[in-house]
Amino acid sequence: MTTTLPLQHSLPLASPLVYGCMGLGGSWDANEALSEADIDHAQAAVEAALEIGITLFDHADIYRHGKAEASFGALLKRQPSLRDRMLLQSKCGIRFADAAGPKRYDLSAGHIERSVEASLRRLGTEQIDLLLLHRPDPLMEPVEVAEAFARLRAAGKVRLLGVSNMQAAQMQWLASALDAPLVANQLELSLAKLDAFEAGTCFNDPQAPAHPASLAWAGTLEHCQRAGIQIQAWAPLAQGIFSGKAPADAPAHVTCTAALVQQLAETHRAPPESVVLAWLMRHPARIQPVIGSANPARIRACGAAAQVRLSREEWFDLYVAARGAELP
């Protein structure tokens, strides 16, 4: 049997954390222009970035109707050598309801094509390191995606393909079809966010607060990690409930994760947001989390993630804590 290499592997300067860049570019109104203060922005939060390890930035074509990638890659143009201390990874396949349909997935190849070549020139950059699929397409056929994925890598404008969104039987029946390994999956994975966990522990267990929606993820972290595909966490921080911001009406299982993530974050000597971000790190897949937040203060925080290691016990405390019941 034959596996694939891990993305550390496949992008020796990939880094543990990634930092999401959906918060750059100014607002979500794609009729207003990308500004030099949303410029300065971005360079704040992507010098902060840097400054905690991170080497994969991760962006989106939709993000702020484009704008994410377009105020980065001004960003690059002020600094031309900071492209040489980064990967970028941008994703596609979401497009926002228009005069042609409603908001829809499209993996087809045209758009496949047509969205790097956009994303290419916003981010002023000859290749995209990683491109992921970001969601599942009802009507992706994968001899298509991957005729389409073949085109721009022999063309230099794509190196490596990943999924987001895709459960264990999506990524493989894609699999099928293409000459090169998937080798990221980025997932909705956090401690408020505990369905492919639960699928792993709970699937007999009727009772179980995830139940029944984390059985679509049955089998989805064990495949990757066979295969040696990269889980990437989004929204690992669940905007911060954890960390210090648990609103006053928060349930009692919320609120009693982030009285026991303040007291490891004492234990452990780290930030809070560092130690929210461990408990996804410890696990054997290794997960990378996606940094989404703009502000330099809260990416720093998340800095010492990797040196966090917590105890099987105290990952499991976090656990239970989080889902609000006794495991089965």
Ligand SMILES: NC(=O)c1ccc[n+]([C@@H]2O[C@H](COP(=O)([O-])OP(=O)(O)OC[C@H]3O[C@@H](n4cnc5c(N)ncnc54)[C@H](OP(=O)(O)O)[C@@H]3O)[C@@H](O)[C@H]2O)c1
Second form
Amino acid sequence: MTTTLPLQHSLPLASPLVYGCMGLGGSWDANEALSEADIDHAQAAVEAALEIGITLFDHADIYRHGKAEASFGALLKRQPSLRDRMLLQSKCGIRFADAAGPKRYDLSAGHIERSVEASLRRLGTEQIDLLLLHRPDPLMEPVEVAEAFARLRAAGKVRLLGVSNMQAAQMQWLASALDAPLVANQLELSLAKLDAFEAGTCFNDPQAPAHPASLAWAGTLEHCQRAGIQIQAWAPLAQGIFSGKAPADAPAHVTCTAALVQQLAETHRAPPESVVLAWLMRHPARIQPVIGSANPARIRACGAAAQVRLSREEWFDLYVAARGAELP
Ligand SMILES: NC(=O)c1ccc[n+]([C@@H]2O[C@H](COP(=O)([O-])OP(=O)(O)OC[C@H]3O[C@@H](n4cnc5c(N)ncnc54)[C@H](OP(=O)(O)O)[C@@H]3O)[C@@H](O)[C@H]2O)c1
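Form predicted in complex with the named molecule, following the form predicted on its own:
Starting with the chain above, the whole complex follows.
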């Protein structure tokens, strides 16, 4: 008899890949206005993403100081029918330094609600399909978050709630106050960021004491799978270091991993980007990579990832190469 895991509290239109919009909207200079060229740039990227079947678009209130959402909103104004072909996800909870204080995290009800209102205005839409809490806030009060989300949902401004960069215990603490499930957790996961994979498996490892940070992630992937929380991977391409952009002074394990990616790309007759993403997607959690390229050709290259099925041995070859040492 097979055990049925809880259904992913699914986003019905969600695709295997997510498009990350952090690269849209021009410079990170808050004083520089959005230009027509920025909107054209967003249009080319969004069209390439839709072409490869992406339906979920990831934003945050802070990306390019709001200009990523604003460029997307301007594109939706140019082509209103695009909105029906996509789900919009945005995040709140990080505040840049301002007159009131230093760079800080803020999951207070007031900040969450103000941030959502501002994102809706910039995106020019009535509803955010999925709102993610961008980072854990040490002053988070789960009841306050739950009340803010309930008001936003009742007003039709947000449909679903998720988190980002949260560990299992933080999600459980938050979920204890919510009357709706958390549906996603967006984590930094890639061949360059192995913490969550290492945490559960690499005990008895002479190297482990050098990597205590990874231990904090123990149980996070398992908790998400058990609770039906979709795991999204941010920076899944690791800025291209394994698929053509390794720096000249890259450490040996990066160069070796890049060579292996190239070899697997030839074996699978697929672009190297798709192999890097397929490594994440091979995980039983069906991790959704959030790709941040704004280059249409590279976006299309990522589209092949769903067709690349790595064998168990290929997966471990890449894992071992990327960690730079054999498994204990
Ligand atoms: N939740 C969080 O805390 C968090 C944090 C950061 C990001 N995010 C989300 O995750 C998304 C992806 O993150 P990301 O953009 O940092 O990471 P990424 O997808 O791993 O990398 C994209 C970047 O790498 C470059 N790149 C990739 N392959 C390349 C190659 N072969 N040669 C040259 N350049 C290459 C891209 O340049 P081109 O544009 O030229 O292709 C782009 O600048 C973001 O858009 C955002 O939505 C979330």
